[in-house]
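Single chain ahead, by itself, as structure tokens, in the form predicted on its own.
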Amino acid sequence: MVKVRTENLKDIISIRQVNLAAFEQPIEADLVDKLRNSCKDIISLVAEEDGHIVGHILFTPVKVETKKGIDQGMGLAPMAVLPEYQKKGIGSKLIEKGIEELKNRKCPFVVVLGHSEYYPKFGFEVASMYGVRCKWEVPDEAFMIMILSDLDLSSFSGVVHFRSEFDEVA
């Protein structure tokens, strides 16, 4: 059974282990390491089973500039699970636990840039229906946006930026 928790530290060789494989290239791995040492204000969670880490979802930090000046969210980036373990819902219980933490944590929206197909599941609208688009040029349907919380959406639009590490894979 799968059970989805907070990483520790004795999980971060196996969570880059999980993202090498997901993602066959290193530049997901090391953007996870990068942000993790830079940035104390993360949800880091990993997926496990039988006591190995066989999937990881990461939230980090966003700001969206709007009329009124910044709005602070969070963004859903990347989610890695061993490709063995695909299509076998522990994405879904990785997704569904970070929400269910943010919300906790009263985090106004987060937002992803991913498979316009499988996050409005959870969701996820595209974010150019409140005004909200990427600091990136990515095709609209791909980068969506779900709110969370009481948001003044009249003056919610604006450009959304990730952290700086993002800048240097994108």
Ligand SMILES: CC(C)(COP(=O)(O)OP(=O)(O)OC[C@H]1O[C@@H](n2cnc3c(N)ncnc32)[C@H](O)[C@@H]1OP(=O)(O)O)[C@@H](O)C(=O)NCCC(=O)NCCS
Given for the second form:
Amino acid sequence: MVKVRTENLKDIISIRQVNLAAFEQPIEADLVDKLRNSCKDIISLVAEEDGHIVGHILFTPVKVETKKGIDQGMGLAPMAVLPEYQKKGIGSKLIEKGIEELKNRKCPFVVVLGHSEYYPKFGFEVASMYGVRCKWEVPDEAFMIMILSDLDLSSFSGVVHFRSEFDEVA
Ligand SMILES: CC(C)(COP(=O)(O)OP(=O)(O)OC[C@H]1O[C@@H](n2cnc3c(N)ncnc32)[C@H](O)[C@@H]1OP(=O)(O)O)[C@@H](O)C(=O)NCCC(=O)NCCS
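Alongside the form predicted on its own that was just displayed, please also present the structure of the form predicted together with the ligand.
Zooming out: every chain and molecule, the one shown earlier first.
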């Protein structure tokens, strides 16, 4: 039975291993470690099965420069499930729990850059529909957003800025 919960100090090495195995390179594992050290306002959840960490998801703060000022939300990245545990619904559980946590925190929106066939089933929409763009050049359908709570959509459009740590790997 998979349980999704907030990470704790004992999980850090396992989280690194999950990211290394899922992405087959150290970029995302390094990024997670950097963000954990530099940013206190993260949501980092693990999927645990029989005492083993088999999946991980991270949310970090993002800002949208709008006509009226700055709107703060969160960005989902990265997420990873151990290859041998993929396609069993663990990624879905991590996303659902993450969204629940974001709603509890009254986070107004969450963005994600990723597989355009994967994220819409959780309620993500193409961000350009809201006039929201990614600062990096990416395929339109790959940059998605979910509006979670009251947001003045009349002025909500602009460029999304992730934490600067992402620039180093973009
Ligand atoms: C993306 C990832 C986290 C999904 O985790 P998962 O546990 O396999 O996801 P789930 O089992 O909840 O998948 C749910 C559905 O999405 C589908 N799906 C999974 N990965 C997909 C992908 N890359 N593209 C499209 N659909 C995908 C599954 O087939 C499944 O479909 P179904 O519900 O119709 O059967 C996992 O595949 C992974 O770690 N990939 C490598 C790292 C990565 O690409 N991370 C995402 C970018 S940050």
